[in-house]
Each structure stands twice: as C-alpha cells, then as structure tokens.
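Okay, so here's just one chain, in structure tokens, the form predicted on its own.
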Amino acid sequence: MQTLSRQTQQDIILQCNDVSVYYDRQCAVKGINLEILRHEIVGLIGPSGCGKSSLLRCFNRLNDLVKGTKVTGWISLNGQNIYDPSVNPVELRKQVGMVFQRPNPFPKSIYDNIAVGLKVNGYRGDKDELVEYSLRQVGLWEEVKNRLKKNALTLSGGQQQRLCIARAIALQPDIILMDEPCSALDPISTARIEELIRELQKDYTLIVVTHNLKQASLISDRVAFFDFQGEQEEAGHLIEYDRSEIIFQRPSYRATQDYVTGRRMPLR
C-alpha cells in the first residue's frame, strides 16, 4: 500500500485506524487503514458485499441509525475522532454529505429541496441567493430557473441526481460521499455526474463507492480495492490503495490485477 510522504500527511482530512463493522456479531469489513487527502477524489471499488457501503457510511456515522451495528477503530477527521463522544452526529453530516445509490429528492419543490435543509440546519442567510448558488453548482440552475416551484419529482433522473448532489453542497460540506451515484442513470446523465464530480474536486474532498470500473478509472485521483481473503472469509478487507493509474495499469497484487483486468468476475 502506499505510503503518503510527511508533507502530503499534512493534507490528510480523513483517516482511518485498523476500523471494522459489524452488523449483529457480523463482520462487514475488517481493519481497514486509509488516509484521504484534501480535494482528492478517492474511488472505492471491489466485489459486492466487501464492505465498501459499509465503510462509507461511517464516514458520517450513518451506520449509526442501523440496530445492531458496531464500529472498532478509529476514524478522524480533520485530526478529530468522529465517534467521541462529544461528536454530535447531525453537525457531522453537515460536514460530510452524502449522495445515494438512487435519486431521493423530497416530494416538495425544486426549491424547498434545499431550502428546507438549510432552514432545519440553522441557515441564517440569504437562502435566495445559497439556493441559485448550489443550482449552479451542479450545472442545473439554467435548467430549472424558471420551475423552481415545481415538484422535484417531475425532474429526470440525472437531473434528480443533480438536485440532491446540490442539497448535499448546499450545507458547504468538506467531503461529499457518493454510494453509486449513477448506478440508476442513463449513459447520457451518467456521463454529466462524472464530469460534475470532476469539477466539485476544486471545493470539496469526493469519496465515491462505484462497481464501473471505467469510471473510477476517469474520476478518481485515488483507488482503494477491496476484496475477501479466503473462500470462507465473510468480512472484506482493503487490498490496495494507490493512485488510479498504480490500481488499474501495474496493481502490486494479483487480486488487484485480476479484478480490474476482468479475469476475475465478482464471485459475490
């Protein structure tokens, strides 16, 4: 695995010690060590059912609303553990966003899709002028400008998948998790997610949970493989973590290589 110069540690915003979840005494992904950098975009890849959502739903302690989930280690960020106990999770999110397999914008206006949030997180600004500036974030503002009133459901679905990645920067987060975010999107609105992540690199730290290859190839300054060790391992655990063009052109493992390579299809 890589190991980040003392100087580029100096970037970390996000670190991961020795972590492992589990869901009622089972093990989802196990020892997990991972330093992110600012402003990078790390893609997380692997077979399904190798902990990837798993792990990046403890990034913003979502795995917290599942009964019977238990994190071990120790995640910071920006040099503080997230899981103190002084850590409030709602303030958390607002520092970590996330963005769902699936569009799940609120059936109210394309408006209140991110007034609303702003409202309930204290937002005490002009909400006009943070509304439009997200839209235009995401390249949707000239697109719905003039229907901001209408119900974010009569949206498309890449354009749906836009709204929540702007209710998610609305709050100016300072990483945009994203678990699949084209997963359910055509090639043309996959294609629009995949260069706006690209430009949200400037702003914001993206960690993006993704089964296309290719696209984790194309976005990602940064791949972390994950993968079972053993026929009757049950947990995942990290293989490799490089830079994109280590991962996909001259990988230090044969698992790594096999997987990217398509020698070696998912066996879950």
Contents of the next structure:
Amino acid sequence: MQTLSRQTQQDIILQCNDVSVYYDRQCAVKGINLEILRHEIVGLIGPSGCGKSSLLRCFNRLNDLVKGTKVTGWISLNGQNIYDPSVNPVELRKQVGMVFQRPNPFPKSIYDNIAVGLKVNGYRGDKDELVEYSLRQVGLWEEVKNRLKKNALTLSGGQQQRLCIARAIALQPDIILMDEPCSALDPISTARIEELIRELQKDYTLIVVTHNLKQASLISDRVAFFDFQGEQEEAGHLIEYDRSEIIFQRPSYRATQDYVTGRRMPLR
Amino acid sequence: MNSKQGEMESPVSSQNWQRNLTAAIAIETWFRRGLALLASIPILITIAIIAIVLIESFLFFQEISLWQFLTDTQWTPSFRSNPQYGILVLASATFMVTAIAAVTAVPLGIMGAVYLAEYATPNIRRFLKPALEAISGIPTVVLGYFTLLVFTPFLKNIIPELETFNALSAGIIVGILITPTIASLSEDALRNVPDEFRDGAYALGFTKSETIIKILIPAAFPGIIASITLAISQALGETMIVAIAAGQNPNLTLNPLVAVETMTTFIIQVSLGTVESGSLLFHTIFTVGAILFLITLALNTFGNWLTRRSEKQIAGLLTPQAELSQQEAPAGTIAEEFEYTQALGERIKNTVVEQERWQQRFRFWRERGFRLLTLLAAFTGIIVLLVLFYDLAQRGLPQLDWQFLTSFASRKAEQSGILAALAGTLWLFLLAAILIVPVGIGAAIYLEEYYPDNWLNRVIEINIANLAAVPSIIYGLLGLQLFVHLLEPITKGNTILAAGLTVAAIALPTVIITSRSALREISESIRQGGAAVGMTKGQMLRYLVIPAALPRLITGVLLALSQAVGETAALLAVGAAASVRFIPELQSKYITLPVQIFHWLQSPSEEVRNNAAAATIVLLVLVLLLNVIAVFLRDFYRRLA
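Can I get the form predicted together with the partner chain as well, since the one above is the form predicted on its own?
Below is the whole assembly, all chains and molecules, this chain first.
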C-alpha cells in the first residue's frame, strides 16, 4: 500500500492508519492505510461485502450506532484523531456529511429537510438564505422554490437524492461521504448526480463508494480498490490506491486488473 | 446543471455555528432518566398485582384451610354464622360459562376466519374486519344489557324453563364477544400457510372446502389453538356480562338454565356492598382474584408461546430437509421389485371406478353449503350488533333528549338524567389521558429506543403483553388495595382520582404495545439520515421519529381511552357510587356512564331500564366517536406515507 509521499502534509484531509472494523467478532475490513487529499474525489470500488461501506461509515463514526461494532487503528481528520475520547461523534458529523444508498429524506417539508439540520447544529445566520443556497448548489432550487412547504416524499427519486445532498452540504462539511448514491436511481438522475459530484469538488472533498466502474472512472480523481485476499478470507483489504487513470489503465496488481476489466464479475 | 445557480455567494461564515452540545447532552441524560422511571411503572404494576393477591391470599389461608377451600360444596362467605368457602361452586360456574362461550365461539371464530382468509373479496374484508373488531370494542356492560333484556327473553321462547338469570345466554354472548379474538388470530394463522400448500391441493383435484378442511386448517392448527387459548382466557375473566345476566346465586350445578355465580361476579357482588379492609371477606375476594389471575396468566403465557412457535413452524415448513435415504436398499433383486410394482399397478387400475354422477353433485352442494356456513359465521357478530342497535333505538331513543343529558339521576324515571355520569366519564377520560400519554408513550420510547435489546427487554415485552390480557376486575382489586386504601391520603378513598389511576393502569399496557410498534415502524434509514446531519439521539427522536410516529401514537392512545371510558367492572370494584347527584370533583364520589347503566339495569322497572338503553346509546356514541377518530387518523397517515 503506497503512501502519497510527494504531497505535503497539510494537503491531507483524512488519514487512516491500520484501520480494521469488526462486527461482533467478525472482521469486515482489515488493516487499511489510506490518505485522502483535500478537494479530491475518491472512489472506493471492489466486490460486495469487502468492507467499503464499513470503512466509509468509520469516517463519520456512523458505525457507532450499530451494536457490537469495533474499530481499531486511528483515523485523523485535519490532524485530529476522530476516535479520540474527546471527540463527540455528533459534532464530527457536522464536518463529515453523508449521503446514503437510497434517498432518505425526512418525512417533512422540503424546507424542513434542510432547516432541521441547521437547527440542531445551532446555525445562527439567516436560515432561508442558506436553504436557498444549498438547494441552488444541487440545482434543485428552480424545481422546488414554489413548493418548499410540500412534503419531501412527493419529489422524484433523483430529486430526493439531490435534496439529501443539499441537506448534507448545508452544514458546510469538510468531507461528504456517499454510499452508492446512484444505485437506486434511473440513468438520467444518475447522470445529474455524477455531474453534481464533480461540481461539488470545488468546495468539498468527496469519498464515493460505487459498484459502477464507469461511474468510478468518470468522477474520481483517485480510486481505492478493495478485495478479499485469498479464498478463505472474510475481511476485505485495500489492494491498490492510486490516480484513477492508473487504476483503470495500468494497475500494479492482477486482482485490480481483473476487476476493472470485468474479467471478474463485479457482483450486482 | 445551470451554472447560474452555483453563483450565489455562500452565506455562511464560521461564527454562524454556535452549538451548545454539552448542555443538550446534559438535558438528554436527565430526559432519559425520566423515561427510565416511566418505563419502570408497568413493572411496578406487575409486582404490585402479584404482591397484593399473594399477601391477601396468604392471610385468607391463615383462617381457612386449603382443604376446606377445595372440598366444600357451598359458597356462603357473607353469612354471619358458619360461612362456607367452597371455591368449587364459583369455579364450576365460571367453567360452565366459559365452556358455553367456547362451544359458541370456536366454530363461529374458525369458520369466520376461513371466510375472511379464503372467501371474502378484499372489499368485503375491508368492511368485515373492522366490524368484527368493533364487537370487541363494545363496553361489555352493553353486552350485559343485551343479554338480559334481549337475548334471554328471546331464548325463553325456545326453552320455556330458562330462568331470567342463567348461565346459557350469558355464556353464548360471552362467546360472541370472544369470537373476534379467535377469528382474527386464526385468520392470521391461515394466511400464514404458504400458497404452495393450496396449489398442491388444487393440483390433486381437491375442492376449495376440501383444501381448507384437509390441508389448511391442519397446517394452521397450532395458531388456531393459540387463538382459542387466548379467547378462553378472555372469557374466564369476563365480568359484566355474567354479573348482569348469569345471576349472583352461588350454586353448585352444571345446569345452564339456572342462575349461578362466577368468580368475577362474586368479586363485583362483594364490592357493591361495603367491605371492611382487612376483614375475612376482603381477603376472600383477593383470593378469588388470585386464582383468576393465575389461570388467565397461565393461559396467556401458553397462548402467546404457541403463537410464536407456530409462526416459526410455518416459516420452517417450506425449508427442505436433507434426504434421509442413505440407508441400505431393501433386500431383494431388482427384478423382484419390478414384478411386484407391475402387479400392484394392475390391481389399482382395476379398483378405480368412475365416480358416479350423484357423487359429483354432492360435492358441488357440499361446496356451496360450506361457503354459506362460513359466511353466516362471519356475519353472526354483525347480526348481533344490528339487533342490539335496533333494540336500543326502540327503547332508548324516545328517552333521549336534552333534559336527559342535563339532569341528575332521579327516583322518578321520567325526570332522570345522566349529567353526573357524563361528567364522571369526562373526568375519567381526562385523568386517564393525562396519565397514560406520558407514561405509556414515555415507557414505549425508553424500551424501544434507549433500553438495549436484550433478554430482559424481551421479558419486559412479554410481561406487558400479559398485563394487557389480565382481566380488568383484577386491576379493580389492585386499585382497591393500592389506590383506595394504601394511597388514601392522596386519593381520599374511593374517589374519581383513584378510579382514574385504576383505568390508567388498565389502559397502560395497550398504549405501550401500540406505541412500541408505532416507533418500530419508523425506518432505520431516517434515523441514520438524522445521525448523519449531526443529531443526537434525543434530537433524532424529537425532530424525526416522534413526529413521524405521531398519528399512530395518537391512534393507540385513543383506542386505549375508548377502552377506559367503557370500563365498568374495575370501577365497581374500586367503589364507584350507585347514585350521584352533583358534578363530581377530583376527590369526590363519582359515577360514570357504564356504572350508571349497570345500576339502572338492576331495577325491575321498565322505565328505568329504558333510561339504561338511552344511556347506552350515549356511551356507544362516545366510544364509537373515539374509534372513528382513531381509524381516520390511521388512514390519513397511510395516505400520507
């Protein structure tokens, strides 16, 4: 596993050091070392069950909510270990936003979907302005500005997912995590979200888990490939992490090569 | 994306975010502790019930030997000289009524379930199921009225030697009351039978009724038995129907045509007089209560266990088992085997005769007959309801006017009214609401959202399910000892406050159960979304989970309140007054609508009984209103989601 030695220290926003995740006693992902640079889009790819999502959920400590989860190693965000006892995961999640596999808007109005996050995080500025700004950033403003009080569940799936992205960026996080954000969407909505992800790169760092290799090559600056090592192994490992074009065109490992060229079935 | 949309300046600067997380967490910790306290209340209620009946029974058996209790053939505990304590007298009456109820309800319930699960079109089902549930929602004092004034006179036409108070008609109406329990749970069991079984039976040329009788009912059998068990426990604890219509005459007999006294009636009968706390008679009603409690608890535990087991069993039916044919092949050569098979085949071909024409026709008629029977069974309860409504309208509507609603009860029937009873019912409604909303929903939130999902939580869940099935008369005994006597400094004895606490205890388990399932329905993805925008657990509950679950929470509370408003037996036990001629206050004597109906029914005068009918109409309208609002809210929510 290579480190990105040519980058200077302050460019690294997130750093994993020997991170392993266990559910009860079963290991989901093992010994991950990974450095993520500010304003980059990092794609996490690999076969199902190899621990990409488990790792992603460490970055905002959402794993804490699952009983019996244990995380070893350390992860630093802007130089601070997020698993330090002094860090409250609730505060961490303002800095690290997340978008889920299925759009999960709150069963509230479109406006409240964004405003409630501002409220719990103690936003003192003009809420209306920030709601509008966030909706504009995801290109939803023109579509919903006349029905902000309508229930968010009346939106289409693609609109719901963009609302969920708006909800995340309204909190001005440093990083946005996306767990297969397009897997429940039609191709047109998917294209809009992919475009949006690239736009968001100006302001945020994005980590995107995806099973869609074309999507990964299209949006990512860097790609991390995860796989099981050996037949018996249950836990996933990080096989290779490099610039997107290197992973897809001349990877160093046979396993990566087989996976990205589709010689191995990328399950689902 | 339109590039113009991105050009707006970011309105955010870092000092705009001021979050006081420490304070929020401190508040939440206290909130959580408060909820834990609320969640301990149902457990305390369980402990209190057990402790009270155990202590009182212990005191009872200090004076009366167990041998006497079990072998005496008379029950005369209120006699001054030489009282007899033969529990057999009350037990035999209770079991006779329950047996009659079971004989009525088991065929009706199972056939009704068959109709609902296999024959009813979705439209009929949508109407029939709530109508069936409505029967179990009717205050039982109303069914007692129906038995005494409508059903018994009707039966007398058929059986002239029937007494006015008798076990038969009470038992049959108790059977009608418990039929929905059997029908509803058996329907679930039938629906759980995998469709593969139906396909298999039809593929073999079974008719629908043959499929149902030979395949589906046997497959659903454990679930059906469970439903019968739960229904029987309900029949054992039923109080008002038997107290009103079966008589109050301790009588060791198995003749269903004469008046008897059940265990529940005895408790009511004693409670109607004044019993000195600590007297032997006082110990006696608790001992009878203890026996009732133990029997119903055992039946419920068994029934719930059976339900869970049968669900698992049915789920496992379709799981293929490994083949067991790894044994040695039977001795004999292949040629022998072949020859034998050939011979067998010839024999069978010769015995198969073409079915006669009349046999086919018989099958056809049997099919129609069976279908008709299930239809009749499913609609029996509704027919009873319609007859009840018709009778109420005949007797009660003429009495019902503004003066009836705004006058106090009077000796003169034509000037009598229900003002005090209405006010008492309203009081009870408010008190119960004030108590069960925070306690019931709070306990549900704690158990569902905070308390770890471990074995103890499951034990608590089973305990609350059992509490929900404890007969209300047992809660009456709890209220009598705990709220009327022990807490007298606060409640001032048998006041509306004590009554409110008692009905709240009755309604509490239902509220907790419905609230827990309402919270459980809010999907995990919404909670994760909340966590991802930086919500604490408490904020998640406050901003997302509780608002989303609110309609179903309210529905559960309203249904429980309609149960509380119709409650009669427990109130008689905690000393509701027979007649009140003022608007009750928190610590005063009181009367409620069902209690008023009960007392008016005791009168031999036709006019007073007509007043009971009029009061029943008012009570039913109130209960119906609560149910309609509850159902409306639920549907409104479904359309929204």
